[in-house]
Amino acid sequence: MIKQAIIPLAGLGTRLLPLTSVFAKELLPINGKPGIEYIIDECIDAGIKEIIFIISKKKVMIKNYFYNDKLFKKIIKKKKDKRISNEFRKILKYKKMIKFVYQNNPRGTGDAVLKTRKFIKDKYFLMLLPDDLIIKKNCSKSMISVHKKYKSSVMASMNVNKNNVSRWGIYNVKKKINNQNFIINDVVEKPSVKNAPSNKAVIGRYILPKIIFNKLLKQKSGKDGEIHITDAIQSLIKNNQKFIGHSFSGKYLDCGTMDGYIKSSLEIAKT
(Lines of atoms letter the chains of each structure in order from A and count residues from 1; the text may use other names and numbers.)
(Lines give C-alpha, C1' and ligand atoms only; values in the text may rest on other atoms or scores of the structure.)
Protein backbone atom coordinates (compact mmCIF):
# COMPACT_ATOMS: atom_id res chain seq x y z
CA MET A 1 0.00 0.00 0.00
CA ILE A 2 1.10 3.55 -0.71
CA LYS A 3 0.92 5.50 2.54
CA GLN A 4 3.32 8.42 1.98
CA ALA A 5 3.08 11.45 -0.30
CA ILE A 6 5.54 14.23 -1.01
CA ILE A 7 4.62 17.71 -2.21
CA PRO A 8 7.32 20.10 -3.51
CA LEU A 9 6.49 23.64 -2.35
CA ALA A 10 9.82 25.48 -2.51
CA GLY A 11 9.19 27.21 -5.87
CA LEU A 12 8.90 30.99 -5.87
CA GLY A 13 5.68 31.16 -7.89
CA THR A 14 6.89 33.91 -10.24
CA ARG A 15 4.03 33.29 -12.68
CA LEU A 16 1.64 34.56 -9.99
CA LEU A 17 3.48 37.80 -9.24
CA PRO A 18 2.72 40.28 -7.70
CA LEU A 19 0.55 38.11 -5.40
CA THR A 20 3.50 35.85 -4.57
CA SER A 21 5.86 38.73 -3.78
CA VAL A 22 4.63 38.54 -0.17
CA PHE A 23 2.51 35.39 -0.04
CA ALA A 24 3.08 31.67 -0.71
CA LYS A 25 1.10 30.71 -3.81
CA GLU A 26 -0.04 27.45 -2.18
CA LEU A 27 -1.90 29.43 0.49
CA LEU A 28 -3.73 31.66 -1.98
CA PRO A 29 -7.48 31.02 -1.63
CA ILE A 30 -9.29 29.14 -4.37
CA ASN A 31 -13.00 29.63 -3.83
CA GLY A 32 -12.35 30.54 -0.18
CA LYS A 33 -9.99 27.64 0.62
CA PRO A 34 -6.17 27.59 0.43
CA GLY A 35 -5.02 25.74 -2.65
CA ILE A 36 -2.82 23.35 -0.67
CA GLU A 37 -5.83 22.04 1.25
CA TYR A 38 -7.35 20.62 -1.95
CA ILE A 39 -4.14 18.63 -2.42
CA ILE A 40 -4.12 17.43 1.20
CA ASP A 41 -7.77 16.37 0.98
CA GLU A 42 -7.01 14.41 -2.19
CA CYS A 43 -4.23 12.59 -0.34
CA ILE A 44 -6.43 11.78 2.67
CA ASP A 45 -9.21 10.46 0.45
CA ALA A 46 -6.66 8.27 -1.37
CA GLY A 47 -5.55 6.63 1.89
CA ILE A 48 -2.31 8.55 2.45
CA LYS A 49 -1.19 8.62 6.10
CA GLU A 50 1.87 10.90 5.94
CA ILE A 51 2.63 13.93 3.77
CA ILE A 52 6.09 15.44 3.39
CA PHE A 53 6.17 19.10 2.37
CA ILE A 54 9.36 20.36 0.72
CA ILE A 55 9.63 24.07 1.51
CA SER A 56 12.33 26.73 1.62
CA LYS A 57 13.15 29.37 4.22
CA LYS A 58 11.32 31.84 1.98
CA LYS A 59 8.19 29.67 2.18
CA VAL A 60 8.20 29.13 5.94
CA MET A 61 4.76 30.78 6.14
CA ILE A 62 3.38 27.44 4.88
CA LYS A 63 4.67 25.77 8.04
CA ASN A 64 3.38 28.66 10.15
CA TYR A 65 -0.09 28.15 8.67
CA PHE A 66 -0.27 24.74 10.35
CA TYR A 67 1.39 25.85 13.63
CA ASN A 68 -0.63 28.91 14.64
CA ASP A 69 -2.32 27.20 17.59
CA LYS A 70 -1.99 30.12 20.03
CA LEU A 71 -3.83 32.50 17.72
CA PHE A 72 -6.70 30.07 17.14
CA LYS A 73 -7.07 29.23 20.83
CA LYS A 74 -7.12 32.91 21.78
CA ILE A 75 -9.77 33.78 19.18
CA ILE A 76 -11.92 30.71 19.92
CA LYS A 77 -11.86 31.48 23.66
CA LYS A 78 -12.90 35.06 23.01
CA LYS A 79 -15.43 34.67 20.17
CA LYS A 80 -16.87 31.14 20.50
CA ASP A 81 -17.13 31.06 16.70
CA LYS A 82 -18.13 27.58 15.45
CA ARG A 83 -16.67 28.12 11.98
CA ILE A 84 -13.27 29.08 13.40
CA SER A 85 -13.36 26.09 15.79
CA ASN A 86 -14.06 23.74 12.86
CA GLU A 87 -11.23 25.26 10.82
CA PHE A 88 -8.83 24.84 13.74
CA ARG A 89 -9.79 21.17 14.18
CA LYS A 90 -9.19 20.60 10.48
CA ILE A 91 -5.75 22.21 10.61
CA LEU A 92 -4.82 20.14 13.67
CA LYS A 93 -5.81 17.00 11.75
CA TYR A 94 -3.62 18.05 8.83
CA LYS A 95 -0.69 18.92 11.12
CA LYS A 96 -0.55 15.39 12.54
CA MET A 97 0.08 14.06 9.02
CA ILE A 98 2.69 16.56 7.83
CA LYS A 99 6.49 16.60 7.98
CA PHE A 100 8.63 19.44 6.61
CA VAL A 101 11.97 19.26 4.79
CA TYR A 102 13.88 22.16 3.25
CA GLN A 103 15.14 22.88 -0.26
CA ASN A 104 16.69 26.32 0.11
CA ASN A 105 18.48 26.26 -3.23
CA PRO A 106 15.88 25.86 -6.03
CA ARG A 107 17.55 23.20 -8.18
CA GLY A 108 14.49 21.53 -9.69
CA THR A 109 11.87 18.94 -8.81
CA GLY A 110 14.37 16.08 -8.84
CA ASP A 111 16.47 17.81 -6.19
CA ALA A 112 13.31 18.49 -4.15
CA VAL A 113 12.40 14.79 -4.25
CA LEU A 114 15.90 13.87 -3.14
CA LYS A 115 15.46 15.91 0.06
CA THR A 116 12.84 13.40 1.23
CA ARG A 117 15.05 10.32 0.80
CA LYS A 118 15.55 9.47 4.48
CA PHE A 119 11.82 9.70 5.22
CA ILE A 120 10.46 7.34 2.55
CA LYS A 121 9.82 3.90 4.05
CA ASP A 122 8.12 1.78 1.40
CA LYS A 123 9.00 0.71 -2.16
CA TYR A 124 6.72 3.32 -3.74
CA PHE A 125 5.45 6.77 -2.81
CA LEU A 126 3.10 9.39 -4.23
CA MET A 127 4.19 12.83 -5.44
CA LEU A 128 1.76 15.67 -6.16
CA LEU A 129 2.55 19.06 -7.70
CA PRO A 130 0.40 21.78 -6.10
CA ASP A 131 -0.06 23.87 -9.26
CA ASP A 132 -2.10 21.02 -10.75
CA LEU A 133 -5.56 20.56 -9.28
CA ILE A 134 -7.70 17.66 -10.48
CA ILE A 135 -11.31 17.89 -9.36
CA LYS A 136 -14.49 15.81 -9.66
CA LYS A 137 -12.61 12.49 -9.37
CA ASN A 138 -9.68 11.63 -7.11
CA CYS A 139 -6.75 11.14 -9.48
CA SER A 140 -4.39 9.88 -6.77
CA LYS A 141 -6.87 7.21 -5.69
CA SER A 142 -7.34 5.92 -9.24
CA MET A 143 -3.56 5.88 -9.79
CA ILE A 144 -3.07 3.85 -6.60
CA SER A 145 -5.61 1.33 -7.94
CA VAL A 146 -3.60 1.06 -11.18
CA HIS A 147 -0.39 0.64 -9.18
CA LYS A 148 -1.94 -2.17 -7.11
CA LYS A 149 -3.08 -4.00 -10.22
CA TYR A 150 0.12 -3.72 -12.27
CA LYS A 151 2.75 -3.36 -9.49
CA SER A 152 4.45 -0.50 -11.29
CA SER A 153 5.07 3.23 -11.23
CA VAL A 154 2.24 5.40 -12.55
CA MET A 155 2.07 8.97 -13.88
CA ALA A 156 -1.07 11.02 -14.53
CA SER A 157 -1.47 11.86 -18.20
CA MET A 158 -3.53 13.96 -20.56
CA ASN A 159 -3.31 15.07 -24.17
CA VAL A 160 -2.23 18.70 -24.59
CA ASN A 161 -2.15 21.13 -27.47
CA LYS A 162 0.90 20.38 -29.63
CA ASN A 163 1.91 24.04 -29.51
CA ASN A 164 2.17 23.85 -25.69
CA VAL A 165 4.29 20.70 -25.30
CA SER A 166 7.31 22.70 -24.10
CA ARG A 167 5.48 23.29 -20.77
CA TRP A 168 5.41 19.61 -19.86
CA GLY A 169 7.19 16.31 -19.60
CA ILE A 170 6.06 14.53 -22.78
CA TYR A 171 6.05 10.76 -23.34
CA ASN A 172 5.34 8.30 -26.10
CA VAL A 173 3.58 4.96 -25.79
CA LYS A 174 5.28 1.60 -25.88
CA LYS A 175 2.12 -0.46 -25.43
CA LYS A 176 -1.55 0.22 -24.80
CA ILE A 177 -2.95 -1.62 -21.77
CA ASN A 178 -6.52 -0.33 -22.06
CA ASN A 179 -8.29 2.95 -22.87
CA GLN A 180 -6.92 4.69 -19.77
CA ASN A 181 -3.48 3.14 -19.25
CA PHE A 182 -0.35 2.93 -21.38
CA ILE A 183 3.16 1.58 -20.85
CA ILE A 184 5.57 4.47 -21.41
CA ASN A 185 8.47 4.07 -23.82
CA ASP A 186 10.26 7.43 -23.41
CA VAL A 187 9.70 10.67 -21.55
CA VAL A 188 11.32 14.03 -22.33
CA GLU A 189 11.34 17.15 -20.14
CA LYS A 190 9.83 20.20 -21.86
CA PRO A 191 10.72 19.36 -25.48
CA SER A 192 10.38 21.79 -28.36
CA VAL A 193 7.35 21.39 -30.60
CA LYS A 194 9.64 19.92 -33.25
CA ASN A 195 11.26 17.34 -30.95
CA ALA A 196 8.23 16.30 -28.87
CA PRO A 197 7.62 12.52 -29.11
CA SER A 198 3.83 13.05 -28.86
CA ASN A 199 1.29 15.39 -27.29
CA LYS A 200 0.83 13.15 -24.22
CA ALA A 201 1.85 15.15 -21.16
CA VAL A 202 2.69 14.04 -17.64
CA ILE A 203 0.49 15.98 -15.20
CA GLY A 204 1.45 16.63 -11.56
CA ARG A 205 0.68 13.23 -10.03
CA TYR A 206 3.32 10.48 -9.82
CA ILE A 207 3.68 7.13 -8.11
CA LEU A 208 7.44 6.69 -7.98
CA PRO A 209 9.71 3.85 -6.85
CA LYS A 210 12.06 4.40 -3.94
CA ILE A 211 14.98 3.34 -6.17
CA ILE A 212 14.63 6.67 -7.99
CA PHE A 213 16.74 8.18 -5.19
CA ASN A 214 19.73 6.17 -6.44
CA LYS A 215 19.37 7.84 -9.85
CA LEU A 216 18.89 11.31 -8.40
CA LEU A 217 22.01 11.02 -6.22
CA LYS A 218 24.15 10.59 -9.36
CA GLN A 219 22.16 12.73 -11.76
CA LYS A 220 23.74 15.77 -13.39
CA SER A 221 21.87 19.01 -13.97
CA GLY A 222 19.71 19.12 -17.08
CA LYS A 223 17.72 21.85 -18.82
CA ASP A 224 18.08 25.30 -17.17
CA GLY A 225 20.68 23.89 -14.79
CA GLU A 226 18.06 22.00 -12.77
CA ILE A 227 17.77 18.36 -11.69
CA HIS A 228 14.59 17.12 -13.32
CA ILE A 229 12.55 14.21 -12.03
CA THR A 230 11.69 13.44 -15.67
CA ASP A 231 15.35 12.67 -16.45
CA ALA A 232 15.54 10.23 -13.53
CA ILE A 233 12.33 8.56 -14.69
CA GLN A 234 13.70 8.20 -18.22
CA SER A 235 16.85 6.61 -16.80
CA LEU A 236 14.73 4.07 -14.89
CA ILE A 237 12.69 3.29 -18.01
CA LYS A 238 15.91 2.55 -19.89
CA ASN A 239 16.77 0.13 -17.06
CA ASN A 240 13.50 -1.72 -17.77
CA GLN A 241 11.49 -0.21 -14.91
CA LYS A 242 7.82 -0.11 -15.95
CA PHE A 243 6.03 3.24 -15.89
CA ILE A 244 2.34 3.52 -16.77
CA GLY A 245 0.73 6.68 -18.15
CA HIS A 246 -2.75 6.95 -16.64
CA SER A 247 -5.36 9.06 -18.45
CA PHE A 248 -7.31 10.37 -15.47
CA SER A 249 -11.07 10.96 -15.45
CA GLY A 250 -11.20 14.15 -13.35
CA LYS A 251 -11.10 17.74 -14.56
CA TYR A 252 -7.67 19.36 -14.69
CA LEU A 253 -7.13 22.92 -13.41
CA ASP A 254 -3.85 24.80 -13.83
CA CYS A 255 -3.38 27.03 -10.78
CA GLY A 256 0.19 28.02 -11.58
CA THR A 257 -0.60 31.02 -13.81
CA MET A 258 -2.69 34.10 -13.06
CA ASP A 259 -5.24 33.23 -15.73
CA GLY A 260 -5.41 29.61 -14.56
CA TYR A 261 -5.70 30.63 -10.92
CA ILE A 262 -8.71 32.86 -11.64
CA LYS A 263 -10.38 30.21 -13.82
CA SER A 264 -9.80 27.56 -11.14
CA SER A 265 -11.70 29.59 -8.55
CA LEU A 266 -14.60 30.05 -10.94
CA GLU A 267 -14.63 26.36 -11.89
CA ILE A 268 -14.55 25.09 -8.29
CA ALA A 269 -17.31 27.54 -7.34
CA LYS A 270 -19.58 25.68 -9.81
CA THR A 271 -19.08 22.30 -8.12
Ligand code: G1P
Given for the second form:
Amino acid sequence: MIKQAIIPLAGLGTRLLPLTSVFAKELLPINGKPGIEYIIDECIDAGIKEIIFIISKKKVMIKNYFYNDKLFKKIIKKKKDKRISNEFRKILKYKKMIKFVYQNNPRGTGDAVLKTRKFIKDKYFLMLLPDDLIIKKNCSKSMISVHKKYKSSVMASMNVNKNNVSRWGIYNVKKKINNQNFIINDVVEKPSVKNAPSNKAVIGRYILPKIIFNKLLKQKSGKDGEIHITDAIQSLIKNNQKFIGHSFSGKYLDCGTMDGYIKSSLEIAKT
Ligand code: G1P
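Would you mind giving the form predicted together with the named molecule, to go alongside the form predicted on its own above?
To see the whole picture, the full complex is given below, headed by that same chain.
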Protein backbone atom coordinates (compact mmCIF):
# COMPACT_ATOMS: atom_id res chain seq x y z
CA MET A 1 0.00 0.00 0.00
CA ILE A 2 1.10 3.56 -0.69
CA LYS A 3 0.54 5.57 2.47
CA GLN A 4 2.97 8.49 2.20
CA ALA A 5 3.07 11.38 -0.26
CA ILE A 6 5.63 14.13 -0.67
CA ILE A 7 5.06 17.58 -2.17
CA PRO A 8 7.98 19.85 -3.17
CA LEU A 9 6.97 23.41 -2.25
CA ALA A 10 10.26 25.30 -2.02
CA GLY A 11 10.22 26.63 -5.60
CA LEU A 12 10.21 30.40 -6.04
CA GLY A 13 7.35 30.54 -8.53
CA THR A 14 9.10 32.96 -10.89
CA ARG A 15 6.78 31.96 -13.75
CA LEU A 16 3.94 33.53 -11.78
CA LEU A 17 5.58 36.86 -10.92
CA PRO A 18 4.41 39.38 -9.78
CA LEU A 19 1.73 37.28 -7.96
CA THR A 20 4.48 35.35 -6.17
CA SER A 21 6.71 38.28 -5.18
CA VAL A 22 5.38 38.21 -1.59
CA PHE A 23 3.03 35.22 -1.74
CA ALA A 24 3.46 31.42 -2.01
CA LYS A 25 2.07 30.28 -5.35
CA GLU A 26 0.54 27.17 -3.79
CA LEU A 27 -1.71 29.35 -1.61
CA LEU A 28 -3.01 31.38 -4.54
CA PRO A 29 -6.73 30.79 -4.90
CA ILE A 30 -8.06 28.69 -7.73
CA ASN A 31 -11.81 29.17 -7.92
CA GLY A 32 -11.87 30.30 -4.27
CA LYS A 33 -9.61 27.62 -2.77
CA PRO A 34 -5.82 27.54 -2.37
CA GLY A 35 -4.22 25.36 -5.07
CA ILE A 36 -2.51 23.18 -2.45
CA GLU A 37 -5.88 22.07 -1.03
CA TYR A 38 -6.81 20.42 -4.35
CA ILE A 39 -3.58 18.45 -4.12
CA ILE A 40 -4.20 17.44 -0.48
CA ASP A 41 -7.77 16.38 -1.32
CA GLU A 42 -6.46 14.23 -4.18
CA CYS A 43 -4.07 12.54 -1.71
CA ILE A 44 -6.77 11.90 0.92
CA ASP A 45 -9.15 10.48 -1.66
CA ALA A 46 -6.35 8.18 -2.91
CA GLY A 47 -5.87 6.73 0.61
CA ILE A 48 -2.71 8.64 1.59
CA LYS A 49 -2.24 8.92 5.38
CA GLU A 50 0.79 11.19 5.68
CA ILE A 51 1.97 14.07 3.48
CA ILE A 52 5.47 15.54 3.68
CA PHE A 53 5.70 19.17 2.60
CA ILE A 54 9.15 20.27 1.45
CA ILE A 55 9.19 24.03 2.10
CA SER A 56 11.90 26.66 2.64
CA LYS A 57 12.32 29.57 5.08
CA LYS A 58 11.00 31.83 2.33
CA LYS A 59 7.86 29.69 2.03
CA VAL A 60 7.10 29.40 5.75
CA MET A 61 3.80 31.14 4.98
CA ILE A 62 2.58 27.70 3.87
CA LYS A 63 3.20 26.26 7.34
CA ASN A 64 1.51 29.29 8.95
CA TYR A 65 -1.59 28.65 6.85
CA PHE A 66 -2.04 25.31 8.61
CA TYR A 67 -0.96 26.55 12.07
CA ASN A 68 -3.17 29.60 12.48
CA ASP A 69 -5.36 28.03 15.21
CA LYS A 70 -5.32 31.06 17.52
CA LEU A 71 -6.85 33.34 14.91
CA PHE A 72 -9.59 30.86 14.02
CA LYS A 73 -10.44 30.13 17.67
CA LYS A 74 -10.67 33.84 18.48
CA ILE A 75 -12.96 34.55 15.56
CA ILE A 76 -15.15 31.49 16.09
CA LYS A 77 -15.58 32.48 19.77
CA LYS A 78 -16.71 35.98 18.76
CA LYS A 79 -19.10 35.06 15.97
CA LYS A 80 -20.63 31.68 15.40
CA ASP A 81 -20.08 31.49 11.66
CA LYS A 82 -20.67 27.97 10.39
CA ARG A 83 -18.61 28.46 7.25
CA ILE A 84 -15.55 29.56 9.22
CA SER A 85 -15.95 26.67 11.71
CA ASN A 86 -16.11 24.19 8.85
CA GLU A 87 -13.06 25.66 7.15
CA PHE A 88 -11.14 25.53 10.44
CA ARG A 89 -12.13 21.90 10.98
CA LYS A 90 -10.88 21.08 7.48
CA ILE A 91 -7.54 22.82 8.08
CA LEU A 92 -7.10 20.94 11.40
CA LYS A 93 -7.70 17.68 9.56
CA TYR A 94 -5.07 18.59 6.97
CA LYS A 95 -2.62 19.71 9.68
CA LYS A 96 -2.81 16.32 11.41
CA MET A 97 -1.45 14.55 8.36
CA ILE A 98 1.21 17.05 7.24
CA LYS A 99 4.91 16.99 8.20
CA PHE A 100 7.32 19.75 7.18
CA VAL A 101 10.90 19.42 6.00
CA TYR A 102 13.12 22.21 4.68
CA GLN A 103 14.99 22.75 1.42
CA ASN A 104 16.41 26.21 1.93
CA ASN A 105 18.42 26.32 -1.28
CA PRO A 106 16.13 25.03 -4.01
CA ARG A 107 18.45 22.93 -6.18
CA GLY A 108 15.89 20.97 -8.14
CA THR A 109 13.19 18.34 -7.67
CA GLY A 110 15.70 15.55 -7.01
CA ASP A 111 17.27 17.58 -4.21
CA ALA A 112 13.80 18.22 -2.75
CA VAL A 113 13.01 14.49 -2.75
CA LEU A 114 16.29 13.76 -0.97
CA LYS A 115 15.22 15.93 1.99
CA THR A 116 12.47 13.41 2.79
CA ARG A 117 14.81 10.40 2.90
CA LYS A 118 14.67 9.84 6.67
CA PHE A 119 10.86 9.96 6.75
CA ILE A 120 9.91 7.48 4.02
CA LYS A 121 8.86 4.18 5.59
CA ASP A 122 7.56 1.92 2.83
CA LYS A 123 9.11 0.59 -0.38
CA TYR A 124 7.19 3.06 -2.53
CA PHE A 125 5.83 6.59 -2.05
CA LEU A 126 3.86 9.12 -4.06
CA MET A 127 5.13 12.52 -5.19
CA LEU A 128 2.85 15.29 -6.46
CA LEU A 129 4.08 18.51 -8.08
CA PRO A 130 1.70 21.25 -6.97
CA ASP A 131 1.82 23.18 -10.27
CA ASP A 132 0.01 20.33 -11.93
CA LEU A 133 -3.68 20.05 -11.15
CA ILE A 134 -5.54 17.12 -12.61
CA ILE A 135 -9.30 17.39 -12.27
CA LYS A 136 -12.36 15.21 -13.02
CA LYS A 137 -10.57 11.92 -12.23
CA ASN A 138 -8.19 11.22 -9.35
CA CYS A 139 -4.86 10.61 -11.10
CA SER A 140 -3.03 9.46 -7.93
CA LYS A 141 -5.73 6.88 -7.24
CA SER A 142 -5.50 5.44 -10.77
CA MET A 143 -1.71 5.34 -10.53
CA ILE A 144 -1.89 3.46 -7.21
CA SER A 145 -4.06 0.82 -8.92
CA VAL A 146 -1.51 0.51 -11.74
CA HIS A 147 1.28 0.21 -9.18
CA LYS A 148 -0.59 -2.56 -7.33
CA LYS A 149 -1.26 -4.48 -10.52
CA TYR A 150 2.23 -4.30 -12.06
CA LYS A 151 4.32 -3.93 -8.86
CA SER A 152 6.29 -1.10 -10.44
CA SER A 153 6.99 2.61 -10.29
CA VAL A 154 4.53 4.82 -12.19
CA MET A 155 4.58 8.33 -13.67
CA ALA A 156 1.63 10.30 -14.97
CA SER A 157 1.91 11.02 -18.66
CA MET A 158 0.31 12.93 -21.48
CA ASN A 159 1.04 13.40 -25.19
CA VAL A 160 2.12 16.98 -25.85
CA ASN A 161 2.65 19.08 -28.94
CA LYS A 162 6.03 18.20 -30.52
CA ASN A 163 7.09 21.88 -30.49
CA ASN A 164 6.63 22.11 -26.70
CA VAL A 165 8.67 19.07 -25.61
CA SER A 166 11.40 21.20 -24.02
CA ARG A 167 8.93 22.21 -21.25
CA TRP A 168 8.76 18.62 -19.90
CA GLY A 169 10.48 15.42 -18.98
CA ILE A 170 9.99 13.24 -22.09
CA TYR A 171 10.09 9.44 -22.33
CA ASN A 172 10.01 6.79 -25.01
CA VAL A 173 8.24 3.45 -24.83
CA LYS A 174 9.85 0.06 -24.47
CA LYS A 175 6.57 -1.85 -24.48
CA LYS A 176 2.91 -0.91 -24.65
CA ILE A 177 0.90 -2.71 -21.94
CA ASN A 178 -2.45 -1.29 -23.07
CA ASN A 179 -3.83 2.05 -24.33
CA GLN A 180 -3.12 3.78 -20.99
CA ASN A 181 0.07 2.16 -19.71
CA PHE A 182 3.55 1.99 -21.22
CA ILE A 183 6.81 0.52 -19.97
CA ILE A 184 9.41 3.27 -20.21
CA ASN A 185 12.71 2.83 -22.01
CA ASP A 186 14.36 6.23 -21.48
CA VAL A 187 13.38 9.49 -19.85
CA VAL A 188 15.10 12.82 -20.56
CA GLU A 189 14.63 16.13 -18.75
CA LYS A 190 13.41 18.91 -21.05
CA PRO A 191 15.06 17.82 -24.33
CA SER A 192 15.32 20.06 -27.39
CA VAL A 193 12.73 19.46 -30.12
CA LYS A 194 15.49 17.84 -32.16
CA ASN A 195 16.66 15.45 -29.42
CA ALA A 196 13.28 14.52 -27.92
CA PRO A 197 12.75 10.74 -27.95
CA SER A 198 8.97 11.18 -28.44
CA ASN A 199 6.15 13.55 -27.51
CA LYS A 200 5.18 11.65 -24.33
CA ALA A 201 5.57 14.04 -21.40
CA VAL A 202 5.86 13.30 -17.69
CA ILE A 203 3.26 15.19 -15.65
CA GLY A 204 3.69 15.89 -11.92
CA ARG A 205 2.56 12.63 -10.29
CA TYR A 206 5.12 9.94 -9.51
CA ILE A 207 5.09 6.66 -7.59
CA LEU A 208 8.75 6.26 -6.73
CA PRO A 209 10.72 3.44 -5.10
CA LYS A 210 12.56 4.15 -1.87
CA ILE A 211 15.82 3.00 -3.53
CA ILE A 212 15.76 6.23 -5.55
CA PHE A 213 17.44 7.87 -2.53
CA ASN A 214 20.60 5.81 -3.19
CA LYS A 215 20.74 7.28 -6.69
CA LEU A 216 20.00 10.82 -5.50
CA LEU A 217 22.78 10.71 -2.89
CA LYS A 218 25.32 10.17 -5.65
CA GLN A 219 23.73 12.23 -8.38
CA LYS A 220 25.54 15.14 -10.02
CA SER A 221 23.62 18.20 -11.15
CA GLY A 222 22.09 18.05 -14.61
CA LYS A 223 20.31 20.53 -16.87
CA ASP A 224 20.65 24.16 -15.64
CA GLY A 225 22.76 22.99 -12.68
CA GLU A 226 19.81 21.35 -10.90
CA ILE A 227 19.41 17.87 -9.42
CA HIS A 228 16.53 16.43 -11.43
CA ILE A 229 14.35 13.55 -10.32
CA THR A 230 14.16 12.64 -14.03
CA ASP A 231 17.91 11.85 -14.09
CA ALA A 232 17.63 9.59 -11.01
CA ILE A 233 14.68 7.80 -12.65
CA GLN A 234 16.65 7.29 -15.89
CA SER A 235 19.49 5.83 -13.87
CA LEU A 236 17.10 3.39 -12.11
CA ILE A 237 15.60 2.36 -15.45
CA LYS A 238 19.09 1.55 -16.72
CA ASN A 239 19.44 -0.70 -13.63
CA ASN A 240 16.35 -2.61 -14.80
CA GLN A 241 13.80 -0.95 -12.49
CA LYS A 242 10.39 -1.01 -14.13
CA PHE A 243 8.75 2.40 -14.65
CA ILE A 244 5.31 2.72 -16.23
CA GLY A 245 4.04 5.85 -17.97
CA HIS A 246 0.34 6.11 -17.13
CA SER A 247 -1.68 8.15 -19.57
CA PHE A 248 -4.27 9.60 -17.17
CA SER A 249 -7.86 10.30 -18.08
CA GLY A 250 -8.52 13.44 -16.00
CA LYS A 251 -8.12 16.99 -17.26
CA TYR A 252 -4.71 18.58 -16.79
CA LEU A 253 -4.33 22.22 -15.68
CA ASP A 254 -0.84 23.75 -15.75
CA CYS A 255 -1.06 26.19 -12.82
CA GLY A 256 2.66 26.97 -12.88
CA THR A 257 2.36 29.43 -15.75
CA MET A 258 0.34 32.66 -15.73
CA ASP A 259 -1.81 31.65 -18.67
CA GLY A 260 -2.51 28.21 -17.19
CA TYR A 261 -3.15 29.62 -13.72
CA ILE A 262 -5.79 32.04 -15.03
CA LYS A 263 -7.48 29.33 -17.10
CA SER A 264 -7.53 26.86 -14.19
CA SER A 265 -10.13 28.82 -12.18
CA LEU A 266 -12.40 29.03 -15.23
CA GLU A 267 -12.04 25.29 -15.90
CA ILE A 268 -12.78 24.33 -12.27
CA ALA A 269 -15.76 26.69 -12.14
CA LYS A 270 -17.27 24.72 -15.06
CA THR A 271 -17.15 21.37 -13.20
C1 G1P B 1 9.02 19.18 -13.57
C2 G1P B 1 9.86 17.99 -14.02
C3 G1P B 1 9.52 17.61 -15.46
C4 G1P B 1 8.04 17.32 -15.57
C5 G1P B 1 7.24 18.54 -15.06
C6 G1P B 1 5.76 18.22 -14.99
O7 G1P B 1 9.39 20.33 -14.29
O8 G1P B 1 11.23 18.33 -13.89
O9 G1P B 1 10.25 16.47 -15.84
O10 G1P B 1 7.69 17.05 -16.90
O11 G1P B 1 7.64 18.91 -13.75
O12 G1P B 1 5.04 19.35 -14.65
P13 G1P B 1 8.99 21.82 -13.79
O14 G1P B 1 7.52 21.99 -14.06
O15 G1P B 1 9.31 21.88 -12.34
O16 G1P B 1 9.82 22.77 -14.63
